[in-house]
Amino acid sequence: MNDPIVPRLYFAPLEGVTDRFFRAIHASLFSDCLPDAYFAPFFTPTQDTPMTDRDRAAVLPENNPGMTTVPQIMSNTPGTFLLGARMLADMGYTEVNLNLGCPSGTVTSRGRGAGFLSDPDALDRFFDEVFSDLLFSPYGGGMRLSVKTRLGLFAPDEFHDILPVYNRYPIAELILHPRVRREMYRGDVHTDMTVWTAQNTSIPLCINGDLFTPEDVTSVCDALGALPHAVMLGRGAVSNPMLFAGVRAALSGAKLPPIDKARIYRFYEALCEDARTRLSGERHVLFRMKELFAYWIVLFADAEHHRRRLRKAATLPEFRAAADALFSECDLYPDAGFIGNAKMNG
């Protein structure tokens, strides 16, 4: 019997969270439930500095062992985008992702990320020049270009003018977060626009946005009436590092895998030790761990007291004592991370 066909699963790039250290530790501790690819948080090439030393370290293949990594570029000018893409090609990469989804005000005010969507004609010229370059020609370098996009800036129907631009070019994959920039990560996603997109493009489609549980993924697949080419999980996958295994099980009709609290604890310990080793000063380590626990706390039942204690911790020893108390005193929800209790706020 053939194995069930399941979409490709991707770990979304979360700036400041899913850095190369997080990715390496996740790949090491959860090797039985990896995504098909990790997307690295974006870097922004300039004419003078196509890639900083930090950017380079983030995507060097030797710094991303045991995983498939897709680098992401933030750019609105073909020249600088191509400079960054060529450096990635020299490292051996065969795919680069263009970020047209970041809603940050500091990004969009410069016409980058979701801000680039305000001018479909400029976007058209950008792709025309990029795909005219030998690097992205199938007869030249053969580099794949995927795009992560939102629906527009202010209204979902802006995408009616944006999708035809994408359709004119050999984009390898379209990763759709069905919100506009103004919505940031608030409110419901526009599933109707995901369905409309699937009906109006031949580009392989990856669904993204508010997919915290296997149930969320199957719900969107039901709305589409078919399995998409791929699924990208972000905040839900940080919260539950076994989420990819859960989604594969749900889509193939298998039993959901058990989630082990001791395994989550080892993940926490490894990330904390990594932060203590490479970050300067206890305060930076404390902020790093508080950010991660904001995701993990949703796995625990009756944890409000511990949530407040973690949030108020002023020193790293105080924080670690609160984390140990959480793990020792609170149980995980039944099927933690695989049902509705795992949904994140915001």
Ligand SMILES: Cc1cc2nc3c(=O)[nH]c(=O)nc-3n(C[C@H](O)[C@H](O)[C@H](O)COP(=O)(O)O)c2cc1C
The other form holds:
Amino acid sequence: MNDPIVPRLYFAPLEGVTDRFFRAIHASLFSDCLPDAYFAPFFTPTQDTPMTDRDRAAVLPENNPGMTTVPQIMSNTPGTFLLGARMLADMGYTEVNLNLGCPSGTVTSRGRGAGFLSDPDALDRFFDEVFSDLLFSPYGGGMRLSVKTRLGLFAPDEFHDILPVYNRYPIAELILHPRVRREMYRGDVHTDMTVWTAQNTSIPLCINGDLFTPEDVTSVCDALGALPHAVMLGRGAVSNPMLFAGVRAALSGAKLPPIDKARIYRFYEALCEDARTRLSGERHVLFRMKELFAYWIVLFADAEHHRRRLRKAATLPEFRAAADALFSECDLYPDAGFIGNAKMNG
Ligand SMILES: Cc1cc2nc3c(=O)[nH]c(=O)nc-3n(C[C@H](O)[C@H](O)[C@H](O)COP(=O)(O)O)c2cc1C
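Counterpart to the form predicted alone, namely the form predicted together with this ligand:
In what comes next, the whole complex appears, and the chain from above leads the way.
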């Protein structure tokens, strides 16, 4: 699958969206356009409970069939991070990702996620201790640690003090979401800082953020003047589950594969069936499906009336009738999501 001239392509972790059920259904229905890896949404180990039963189930290899999964940990203490990482190693994982990007107030107020970026010295001590552990030694556990980071909390130039910390350690890969915490997922990404980062680190760089179409990916590659080591797609790939094939085609100069409405419909049906069997109560199923359609609706032309109908549906049968009407009455944009219609609201 790995064309040597194309960067590695990753499915970003989206908590509450790309759970193990979503990932397994995506991997089985779109097996011809898989990402090279799916990053699992974070879990937060504690001293008493490094992993809950739910955390374990989310990443157990048998629950992640037919795909490469990279688990993610949210932590700001080496001890709990290592506890979680060791459990992952026991399951056979050889890479763990550290979340230094989550902007949620409940996370940052505890100094975790993007909140940890406020103190580069503490970050330095964290990595010093983690990389001193045998688990991360090439002669011991040989576990790889990748980092998913923002630029800082308030201003992009905070990254000038953060990147040198990363550069001191054998971080396997740096996944950069070039926004600060204050920006959440809104506003333009700071592509200038992506370029600066590429020029100032030798850590393999993965770019992320607002890459919704193959054109978005090729234009950031143009800005970099080179192909990055990897590209991570989040909201765009939830919206268009064939986006990886589109990006691969665009980067290798091949013809973009046509997006397939019937397959998107099967994806919807499989996710709806999964929600109905797993979630207790119609309200939860309805909520899950409304959340997913908020991503998919951008693929359809002239769908404003259907968007309102889906949003207003009060029961699951009403919602399913609205979804069927959308699929039967609206066309997908030509080359939907591949050419530039699928701009997301975040
Ligand atoms: C609903 C939602 C949940 C997210 N959950 C996580 C998460 O668990 N871990 C993480 O590192 N990033 C998380 N992110 C950030 C995404 O992985 C990604 O970095 C972000 O959406 C930007 O990429 P995109 O513009 O391609 O969507 C989340 C984003 C959203 C919108």
